[in-house]
Structure formats: structure tokens, C-alpha cells
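Form predicted on its own, single chain, as C-alpha cells, below.
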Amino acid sequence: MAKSILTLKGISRDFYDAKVRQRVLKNIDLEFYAGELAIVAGPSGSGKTTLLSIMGLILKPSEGRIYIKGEDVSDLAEDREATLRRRNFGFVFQTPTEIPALTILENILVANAVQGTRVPPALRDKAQSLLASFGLSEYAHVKPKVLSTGEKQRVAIARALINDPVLLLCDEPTSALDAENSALVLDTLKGVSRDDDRGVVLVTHDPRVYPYGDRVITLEHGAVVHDWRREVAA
């Protein structure tokens, strides 16, 4: 049986506009598993990015509970929440955000370096290994400006994986890519999701992404209207 990574129970989220409440998520019950590429789909304004932010402990729900590997993490202090976020989640955003002055290898390790301690050789080796697995070894010591947008997005995935997150959260990672680069990034994410200890969640409004998913969850007006999982041959 697949390992449960993240469970959402009764998640709702309100925003206020001129003191008028707008409920953008409505009583969401979802569970996410290791070894799975789950796609969260829906039109603009359906609540996809809000849901992803709550999943990653960036945004607190107005109602409901969040569980990481069975542990209720709904009411943690901010410092404990930040520690859990760093240990459990990797984030890939719509636009790659490499630091131009750093090499590709340095960009992957930058979060570890800014903590004020020397980057261990083992972690540097791991970064090299991630680049190799994504076919980017030759770019380790060059600056980001020589990379295509698709290559930069794969570097962003490597950076998100450097600390072994249990869940990779991706917000429209292919929206700025052409068809060829989009396929390369999606193939990379599909490979990442095959880890028995890790899952991938990808938010998108692009139906061309759907065939890569093991599961497609559709949101409309802040509610789950469809949760389809691909059948696995016996």
C-alpha cells in the first residue's frame, strides 16, 4: 500500500474584500501518497494555488486540519511550522528563479549555504548527482544565462529536491515552456514521483499535462468536483 504523506480534512479558506467574506476553498478532503504524480486542475480562480499554499504550510486554512504522515500540524507555532516546511516540502514555481551571479551548482545549494554553515561535501556530491540524473552535468559550473527556460526549470526541480522532501509542490511549472521543454520537465517530474518515499503535486490549468498524472483532481469554485486515479495493471 502506498504511504500517505499529506492529509487534508475539511479544509476551507476565506478571504475578505471590503469586509465581505469570500470562501475560495470549500470543505476539501484529500489525501496524497508517495509514488504518485497528482495533478490539481481547474480554471483560473478555482482555488488551485490557494490549496497548494495551504498544503505547503505557507497559508493557514480558515477551517480544517492538516496531517503530515499522520501527525496533526494544524496549530503549530510559526518556527515549528517553518522547520516542518523545510524538511518535508520542495517547491517549484511557474518561473525559474536562479540567481544570475551564481553557478548552476551554487544555485542548487544556495539555501543550504545561506544557513551560515559550510556545505558538506556529501551534499555537493548529491547536487552533482541530481544534475547528472536530469542530463545537466555539463552546466554545473556555468551561470544560468546559458540555459534554456526548460533547463532552468529542471535546475529548479533539482534545487527543490536537494533536502529530500517527501512532497514536491509545483505551481504551473510548464506554463512558460514550449511543447518540447514542457515534455522534458514533465518527464522529469514523472521520474521524481516514482520514488516510494516521495510524491509530486502539480497545479495546472493546461489539459496537455493531464496524461502525465497518476491522478487528476479537478477544482471548480473552490470545491473538488472530480478525483480520478489511473488504474494500475495487476
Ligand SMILES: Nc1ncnc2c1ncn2[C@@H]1O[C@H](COP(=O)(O)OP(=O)(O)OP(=O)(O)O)[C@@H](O)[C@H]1O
Second form
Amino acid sequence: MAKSILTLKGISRDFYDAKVRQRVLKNIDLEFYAGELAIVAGPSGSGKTTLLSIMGLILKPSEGRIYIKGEDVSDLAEDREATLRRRNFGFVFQTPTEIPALTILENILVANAVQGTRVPPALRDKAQSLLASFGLSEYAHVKPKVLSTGEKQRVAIARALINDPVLLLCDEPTSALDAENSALVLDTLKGVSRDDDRGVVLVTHDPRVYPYGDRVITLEHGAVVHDWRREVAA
Amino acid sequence: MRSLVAYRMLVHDRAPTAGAVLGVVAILFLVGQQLSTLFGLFTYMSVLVDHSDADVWICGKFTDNANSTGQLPVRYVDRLSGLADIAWAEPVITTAGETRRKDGKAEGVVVIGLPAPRLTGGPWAFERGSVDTLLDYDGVTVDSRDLELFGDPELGDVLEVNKKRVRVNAVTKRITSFGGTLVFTNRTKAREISNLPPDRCSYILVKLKRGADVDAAVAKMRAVLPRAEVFPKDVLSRLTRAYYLINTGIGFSFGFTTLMSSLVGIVIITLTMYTSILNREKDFAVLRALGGRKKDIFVIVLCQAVIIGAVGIFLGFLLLALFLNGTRDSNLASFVPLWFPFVHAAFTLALCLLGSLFAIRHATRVEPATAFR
Ligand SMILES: Nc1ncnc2c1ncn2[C@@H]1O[C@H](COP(=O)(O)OP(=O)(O)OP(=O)(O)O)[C@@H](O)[C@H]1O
Ligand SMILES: [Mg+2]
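Can you swap the form predicted on its own for the form predicted together with this ligand?
Starting with the chain above, the whole complex follows.
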């Protein structure tokens, strides 16, 4: 049995649009496991990004509880949440979010050292070898603007991996990419998920991405309408 | 790594960084220039008091500044001589005069008549000649900065003050008074130039014996001279500065320009730093999402403010030094006390941090969730 990483219990989220309450997520129960690439699918506006933000402790749910490896993390102070984010999650956003002022290497390191800690040489080596594993070594000391969008997304994956997260949270990481780059990024993520201590959650509304998933969760109007898991040969 | 991020962001967004640095330079230079001029004028105001070799000044009743001391009976000196703490007491004469150049142009001067042979209270810096030349019956000094007013005289040239013959025996070095163009001479000549009765003087300089208690001595002098004002030197110096500061509007004028320069600088810093943060909201959201706490964002923007402040202060002082050096030989008053650069740097840095408040506030409030938008 795969290890449970993240558990959502009764998660709801309201937004207020001109004082009118809009329930964007409705009573969601989900559990995510290591070694798995889970796809969260659904039409635009179904609440995928909202769900991902709540899972990553970036957004507070209006109701419900969140557990990381069984530990309740629903009611933590902001600083503690930030620290948990840094330690447990890697984020890949829809569009590249490298900080333009920093070099590629620094962009990766900052995900570790953003709380003001020193960068030990070992971490630098790790960042370099992550870049190397994505074939991006030559870009270590250039600014992000030199890279193509596909390359930037792979840097973002490297950045997401620098802290050895238990869960990689990716919001439509391939929507800005052409088919070839898209396949490259998805293969990379698939590889990342093949780890007994790590899971990947990938939000998409592109059916071409589904085949990469070990599991496809479908959201509609803020509710889980379908949760399919690939049968694994024993 | 937060300071590196701060530094990199500043270098990356050169234009707003340069703008904010300019704001700091504006504060440092403009305020520094204003205040060094004010301090320069201060030294002009109390120049005679500050450089007199006396500990105590005795002036006419109701005197409130060293440049209008009224009149005193010379015999007050005798009353003082009975007091134990006094080393010497010398009456000095000052009088307004008018000199006329060869081409006929008239110029008002202030004549200071010093008691021979000590010539105390007299000039202290010379470009040509020395103080002893004032012992000649008609010897006077003129200042290096005022030579043109007197028609560029050579040593030994004869001038007229109030139609009385005087001879330029020495040229003083940058001795400028707020009260007027100074001409030093001996007391005999000064009395001749003035129409002061022979038993009168303008003020009495008193030197105390070594180790004497100034306050106690002043109290005793006040007791024997109830109809005169008795000032310790530093008190009269302060009074004189305060007098001009208030009565001439200089204080208000310099205060106002200083305030304005500071305000303009703060506004520049605030606007440039704030817009630069607005353009970088996404970066801060990403940093927050990656695990940055509010305090980490705070540290980053604070670092930026400190870097901007430090660079601006350095450039500002460079500019100020160039300016002060370039105007050294001009008539522009300027004086920089030793403590001033430190206090001014701290003041400027404080204003720079004040200017960064909005930027800091905005940056720390960026929601990490916007990184996903
Ligand atoms: N900060 C917010 N304030 C108000 N409403 C919001 C906010 N964020 C999201 N919503 C609303 O919540 C709903 C779900 O948004 P969400 O971004 O989670 O959808 P999504 O499934 O990611 O859509 P897409 O595929 O277009 O990215 C939308 O109707 C959106 O307008
Ligand atoms: Mg979305």
C-alpha cells in the first residue's frame, strides 16, 4: 500500500463576489499518495486552481481540514505555514515564474534559502545536478529571459525539487507549451513521481495529458464527480 | 540569500533604483549644502566672540548680540581689577565707518579698535603682515575677501575711513563677520575714527586666571557692574547666533528649504520604490509561495532601502565634498562641524527608510495565492 501524503477532509471554499457568496469548492474528501501522478481535471472555473492552492497551504479553506502525513495542519500561523510549504511542497505554475533578476541557479537556490538561510556548497551542487538531469547545465548562470518557455518550465520543476518535497503541485504546467515541449515536461514529471516518498498532482483541462496519470480526479462545479485509478499489476 | 535577492532586484530594475538613489542624493546634498552654509553663517555671526582670547564679555545694558554692544564707561575696568579671579580686562572700541575708494565708491565698514599692547580680541589669521603692525599709529587690517571693496590696496597703501587716514599694514585671511566688513586697528585710531567720548568703550574683554570658576567669577562681576551685561564667551556666542537666526528670518528660510528638500527627496524615494514593488508583485507572490514568510519579504525590501540609502549617501557626500571644495575660495559661507556628516548620514538613512515604508507595506501584503493567477 502506497504511503498517504496529503489528506483533505470536507474541504469547502467560498469567494465573495460583490457580497454574493460563491461556493467554489464543495465538501471535498481526497487522499494523495506517494509514487503516484494524480491528475486533477475539469472544465475552466471548476475550482482546480483553488483546490491546488488549498492543498499547498497557500490558500485557507473556508471549511474542512488538511493533514500532511496524518498531521493536522489546518490551523497554523502564517509563518509556520510558509515553513511547511518550503519543506513539503514544490510548485510549478501555469506560466513560468522565475524571478527575472536572479540567474537560473539562484532561482533554484532561492526556493531553499528564501527564509534567509545560507546556501551550503552541497545545495549548490544539488541544484547543478538537478539542472544537469534536465539538460539545462549550460544555463546555470544566465538570466531566465534567455530561456524558452519549455526550458523555463523545466527549471521550475528543478526549483520545485530542490527541497525534496513530498508533493509536487503543478497547475497546468504545459498549457503554454507546444506538443514537443509539453511531452518533455510531462515525461519529467512522470519520472519525478516514480519515487516512494513523493507524489505529483497535476492540474489540467487538456485530455491529452490524461494518459500520463496514474489517477484522474475530475472536478465539476467544485465537487469531485469522478476519481479513477489505473489498475496496477500486482 | 535575502540580501542577494534584494541586490539583484535593484540591479535588474535600474531605472527605479537610480530614481530612488537620486532621491537620497537630493536629500543628502541639498540639506547638507543648506546646513553647511547655515553653519558657515553661524561662524560669521559670532566670529569675534569665538576668536577672542577672552573668557567673559562685558557689554552695555540690554545687549542681545555681540555685534551691537552699546557703550560702557572705560572706568569699569578699575572696578573689575579688584576681583581676584581676573587676569586682565581690556576695553575695546567698535564703530561703524565709511571708506571711500579711489574711484569714489563708498563702503560701510566695522572698525574694531584693540587695546595696545596686547591687541587682544584682534585678528587671528593673516595672509600678509601680522597683528603687531596694528601698533603703528594708523595701521589697519583689511580682509583678503574684501580687497576689491578697498580698491585692491597693497601693504602700506593709505586709505580713508570716516575721512581719517589709515594705512593697510596687514591682510587678514578669511575673517568675515555677519555684522559687516571688518577693519581692525588699534584703539587710539578707532577712537579717532569714531566719535566716542574718551571715557567710553564698546565692550570689555576679561580673561580669567587659570582654573578660575567662570560662573562664580561672572556672578561677582555682575555684582560690581549692575548696569552692564556680563556674558561668558559661549553664552554670548549662542545668543548672537540665536539673535540672527530669529531676527533676520535666516532660521525660517533655512529650516524651510531643509524641510522642502527632505520632503521632495522622500516623495521621490516613496514613488520610485513603490512603483518598482508594484511591478514586482508576482516575484514576491512566488517567493511567498515558495515558503517565504512576511518577514522575509520585509527583510528583502528593507535591504533594498538600505542599499539605496547607502549608495545615495555615498554619492551625496561625494557631490557635497566636490561642491564645498569648489566654493572654498568664494564668498559662500560654509562650515562642516565634525559631528555633522555622521548625524546627516543617519538622518538621510532614516528618511530613506521612511520613504520605503509604503513599498515595504505593499510587498509584505502580496498574497502568495496570486502566484497561481
Ligand atoms: N480570489 C478570488 N476571488 C473571487 N473569486 C475567485 C477567486 N479565485 C477564484 N475565484 C472563482 O472561483 C472559481 C474557480 O476558480 P479556479 O481558478 O479555481 O478555477 P479553475 O478550475 O482553476 O479554472 P481554470 O481552468 O480556468 O484555471 C471561478 O469561478 C473563479 O472566478
Ligand atoms: Mg486554474
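Quick caveat, the model's predicted, so the values are computed rather than measured. Residue numbers count along the first chain shown, from 1. In this text, rigid core is short for the largest set of C-alphas that superpose within 1.5 Å between two forms.
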If I superpose the two forms on their rigid core, does the C-alpha of residue 75 end up displaced by 2 Å or more between these two forms? no
Verify the C-alpha shift of residue 143 between these two forms: is it 2 Å or more after superposing the core? yes
Taking the rigid core as the frame, does residue 102 move its C-alpha by 2 Å or more between these two forms? yes
